Amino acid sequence: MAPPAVQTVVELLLGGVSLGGLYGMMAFAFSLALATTRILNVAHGGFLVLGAALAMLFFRFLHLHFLLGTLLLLAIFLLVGLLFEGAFVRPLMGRPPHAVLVGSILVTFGFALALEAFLGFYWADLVDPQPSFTIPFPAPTLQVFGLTLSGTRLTILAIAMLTAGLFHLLLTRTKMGKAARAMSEDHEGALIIGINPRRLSIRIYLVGVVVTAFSGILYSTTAPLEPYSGLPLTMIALTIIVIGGVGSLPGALLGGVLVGTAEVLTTFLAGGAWAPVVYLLVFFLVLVVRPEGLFGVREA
C-alpha cells in the first residue's frame, strides 16, 4: 500500500492529465475550426455542455439502451454541426479578414448567450429545476505498485489519446486533412490549388461539434456542468490555442493537460475559485513571452 501522500500525488496528476486530455480534445477542434475558417467560436464551450445535457438526458431521465443513445446522439450533433456551419460559418466565409472576425464573434457570442438561456430555462421547467449535467460512470479501480488509479479517470485517458491518434491520422492520411492543413498554412494558396473552402469547413465542423459534444460527455462522468458553463470552457480552449498554437496538435495536448493540471492542483490547494485565476495567468503570460505559442511558428 502506498503511502498517502503519494497516493495523493498521483490521483491529483491523473486527474488532471486525464482532465487536461479533455480540454485537449475540444481545444484543437476549435483551433482546427479557426486555422482553416477564421471564424472565431466563441460557442464553441456550449457544444460540450450541451453534449453533456442530452447525454444526461437519454441515459439518466429517458433510460435509452446505450447503443441507441449513442446513435442518436451522433446524429443529433451532425445536424447541429451542418445547421451551425450553414446559419453562422457560412455567410461570414469570402469576406475580408476582420469582417469575418469581427462578425464571427458578434453572431457566435448571440448563439452562445442563447444556448444558455435555452439549456437553463427549459431544462429548469422540464426536467430539473437546479441544472447540473452528470453521468455517473463507476469504472473498477486499478491497482498498480500499491497505487489506486481510478477507472473512470483512466477510460478517459485512453479515450482521449485515441481521438489524438485519430485527430493525427485524419491530418496527415486523409485528403480532408491535407486539405486543411493547407488551408491553415496559406489560405490564399489552398484557394488557388482548388481547394473548396465551403466543402472543407462543413467537415470541419462536423467533426468538430461530434468530438467537442462526446469530450462534453466524458467530462460530465467525473464533475457536473451548469447551463451557464459554456462560455468560460471557451475560454479555457483559447487558452490552450494561445499556449500551443493556432491548428497544432501537440500543442493542443500539451496545453491541455498543462491547464488541466494547473486547475486540479489550484482546486485542491486553494479551491476552485481560484483555478481560472490560473490559466488567465498563464493565458496572459504566453501572450508576453511567446504570442505565436510553444509550437507556433515566430514570423519573420
Contents of the next structure:
Amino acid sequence: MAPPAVQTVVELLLGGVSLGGLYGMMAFAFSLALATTRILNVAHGGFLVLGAALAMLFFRFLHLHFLLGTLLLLAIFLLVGLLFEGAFVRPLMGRPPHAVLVGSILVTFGFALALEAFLGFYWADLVDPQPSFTIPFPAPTLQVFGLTLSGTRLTILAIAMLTAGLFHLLLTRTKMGKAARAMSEDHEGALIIGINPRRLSIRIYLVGVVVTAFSGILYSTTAPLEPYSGLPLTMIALTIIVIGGVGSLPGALLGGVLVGTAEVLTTFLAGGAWAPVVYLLVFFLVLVVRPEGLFGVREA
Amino acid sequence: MLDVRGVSVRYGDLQALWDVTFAVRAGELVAIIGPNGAGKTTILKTILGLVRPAAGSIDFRGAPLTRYPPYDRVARGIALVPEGRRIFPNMSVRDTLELGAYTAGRRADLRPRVERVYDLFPVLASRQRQAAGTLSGGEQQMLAIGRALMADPALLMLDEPSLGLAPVVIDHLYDRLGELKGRGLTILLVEQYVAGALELADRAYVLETGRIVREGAGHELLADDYIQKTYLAL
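After the form predicted alone, can we look at the form predicted in complex with its partner chain?
Full complex below, order starting with the chain above.
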C-alpha cells in the first residue's frame, strides 16, 4: 500500500485532471461555436444540466435499456441543437458583430433562465420534488503501484481524451472542420471562398450540443447537477476559453485542466466556496500576462 | 459575361455607388481605376453578394445574380481576391488552397488544380506546409490569388493586388496576371496602380466618388490627358 498522503494527492490530481478533461470538452464546444458564429451562448451550461436530467429520467426513473436510452438521448440532443440554432443563432446571422454578441447574450440568457425554471419547477412537480441530477456509475477501482484509482474518473478521462482526439481530426481532416477554422480566423475571407455560414453553424451546434450534453451526463456520474448549475458552468466555460484562447483546442484542454485541478485542490484545502475565487484568479493572471489566451492568436 | 446595370449602394446615409453600369465580356481583362474611397471595393463586394445594392441589377452568364448569397455566386464561377488578402493566418498553404475549392463537389479531384497554382507560383509549392501567416506580403498575395483560382472561376476579380508590395514583386504579380489573361481567363481588376492596370487591361473604367466618369480601351486611357494629369502625374 502507498502511504495515505500519496494516495490522497494522486486521488486529488486524478479528480482534477478528469474534471478538467470534462470541462475542456464542454468548453471547446462553447469556444468553437463562439469563434465560428460569434454567438456567445450563455445557455451553454444549461445543456450539461439538460443532458444529466434527461439521462436520469431515462435510466433511473424509466429504467430504459442502456443502448436504447443512449440512442434516444443522442436523437434528443441533435434535435435540441437544431432547434436552438434555428431559434437563437440563425436570426442573428449576417448582422454586425457587436449586434450578434449583445443579441446572443440577451436571447441565450433568456433561454438559460427558462430552462432553469422549467427544470426547477416541472421537474419538482412531475418527477422528483428535489431536483438533483445524478447518475451514479460505480466503475471498479484500479490498483496501480499500490494506489487505488477511481474507475469512474479514469473512464471520464479516457472519454475526454477520445473526444479531444476526435475534435482534432474534425478540425484538421474534414472539410467541415477546416471551414470552421477558416470562419474563425477570417469571417469575411471564409464567406469569399464560398463557405455557407448557415450550413456550417447548424453542424457546429449539432456537434456542440451532443458533446456538451454528454459531458453533463459524465459530470453527473461523480457529482449531482442542479437546475441552477447551468450559469456557473457557462462561467467556467468562459473562464477556460479566455485562459486558453478562443477557438483553440489545446487551449480549451489546458484551460480545462487548470480550472478543474484548481477547483478540486481548492475544495480539498479550503472548501468548495473558494474554488471560483482561485480559478478566477488564474483567469485574471492570464488576462494580465497574455490577454489573447495561452494558445490564442493576437488579432491583426 | 458580367453585366452590371444601374447599381447603387448605400451604407446607411452614405451613398457609395451611384448608378454604376459596366460590362465584362468573356476573355477580357477589365480594370476599374480610381482614388481611395471611390467605391471600387464596394463594386466587387456587390458583385460577390457581400453587399446588397439599393438599386440596379447584376447579370452573370445571362442570369440575374441579385438574389443569390455569396456561396452560390462562387459556385457559379465568380472568385474574389479581396483587398488585404484575407488569408487564414494559422492555416497551411496547402489547406488554404484546398479550401479555395470549397464549392467544388466532394468528389472533385483537387490535385490538378493545386498543381496549376504551383506552376503559376512555384514559391507556394516550397511553402506548402507553412502557416499562411508566416509568408511574406507578396507570397500572401500569391496565395490569395491561388486560393481564388482553386475555385476554377469563370470570372476572377482582384481588389488592389499591388497594395503594400515592393515594385519588383508587383511586376512579378502582373506578369502572372498577364499569363492568366493569355490563357483566356476573364478578369476584373480593381487598382490604384493605374499605369500597370491600364497597360494590362483591354478596357478600363474610371470611378470617382461612386460614379463612372470615363471609360475606354486601356491604351486609350493611358494616353488620355485627364488620366495622365490626375493619376499618372505626368
